[in-house]
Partner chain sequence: MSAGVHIIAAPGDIPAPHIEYGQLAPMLIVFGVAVLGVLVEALAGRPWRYRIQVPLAFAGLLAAFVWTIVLAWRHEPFHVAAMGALGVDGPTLFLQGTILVLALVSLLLIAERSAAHFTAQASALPGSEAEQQSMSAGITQTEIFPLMMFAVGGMLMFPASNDLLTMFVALEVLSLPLYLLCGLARRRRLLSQEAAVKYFLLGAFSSAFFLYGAALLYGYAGSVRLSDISAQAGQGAGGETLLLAGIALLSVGLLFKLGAVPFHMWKPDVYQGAPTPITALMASCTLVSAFGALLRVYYVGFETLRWDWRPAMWGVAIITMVVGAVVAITQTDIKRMLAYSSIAHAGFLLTGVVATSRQGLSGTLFYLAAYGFTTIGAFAVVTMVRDAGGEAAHLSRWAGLGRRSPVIAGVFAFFLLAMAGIPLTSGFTGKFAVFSAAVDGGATPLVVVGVLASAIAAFFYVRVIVVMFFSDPEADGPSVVVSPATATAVALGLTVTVVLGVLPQPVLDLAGTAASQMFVR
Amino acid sequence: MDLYVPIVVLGALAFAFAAGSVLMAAFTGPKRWNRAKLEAYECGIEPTPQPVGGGRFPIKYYLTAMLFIVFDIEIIFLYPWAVAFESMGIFALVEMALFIVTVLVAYAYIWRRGGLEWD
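Which structure does this chain take on its own in the form predicted alone, if you write just that chain?
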């Protein structure tokens, strides 16, 4: 259990710094509200009315999000596997091959749906 103490302390310090920064900004920042500050901001352009229900988004938004998630998860699993590969043996090799095949299926789906084409 002593091995986890530095990790817990680092996490507590990071949380305390983040929470302290937000609280200090809320207490010390200027509070001059006016109509312009309370309106939605879209890069200096007047906001356009949206249809009820929010309208439709192209599938590319979701495919791009899926692509980032798939490759982030792949890296999360590949790095520890590479570090401890020698101690795990052939079982780890087979499991990682199955995992990579699963990732390639997701990649092929995104490729086929046009998620990699930037028009």
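Provide the structure of the form predicted in complex with the partner chain, given the form predicted alone shown above.
No partner chains or extra molecules come along with it, only the chain itself.
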């Protein structure tokens, strides 16, 4: 347990510093409100007007989310395999190659059928 003490201390220091600076600014800094300051901050460009009710995400967001989930989750099988690669030998390599080919087939389908095009 002793090993972790420095980490905890470091974490506490970092937190204290972050909280302290923000609080300090809030108490000591000058407060001059104007309209531009009250608007939403969008990286310096003009904010886009939002429709009533907060608006909806285009269907593309969902599509991308779905694709992301599918491909992202495959890593679950790759990771243990990579860790135990040395001890599993050639059989596992072939299996994993087959697995990746299968995923690539799905990728090819999405790519060819326009799933990756934004418009």
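These figures come from a predicted structure and were not determined experimentally. Rigid core: the largest C-alpha set superposing within 1.5 Å between the two forms. Residue numbers count along the first chain shown, from 1.
A displacement of less than 2 angstroms separates the C-alpha positions of residue 89 between these two forms, with the rigid core held in common.
Residue 27: CA moves 2 Å or more between these two forms after rigid-core fitting.
Once both forms are overlaid on the rigid core, the distance between the two CA positions of residue 79 between these two forms is under 2 angstroms.
On a core-based overlay, residue 12 has a Cα shift of 26.4 Å between these two forms.
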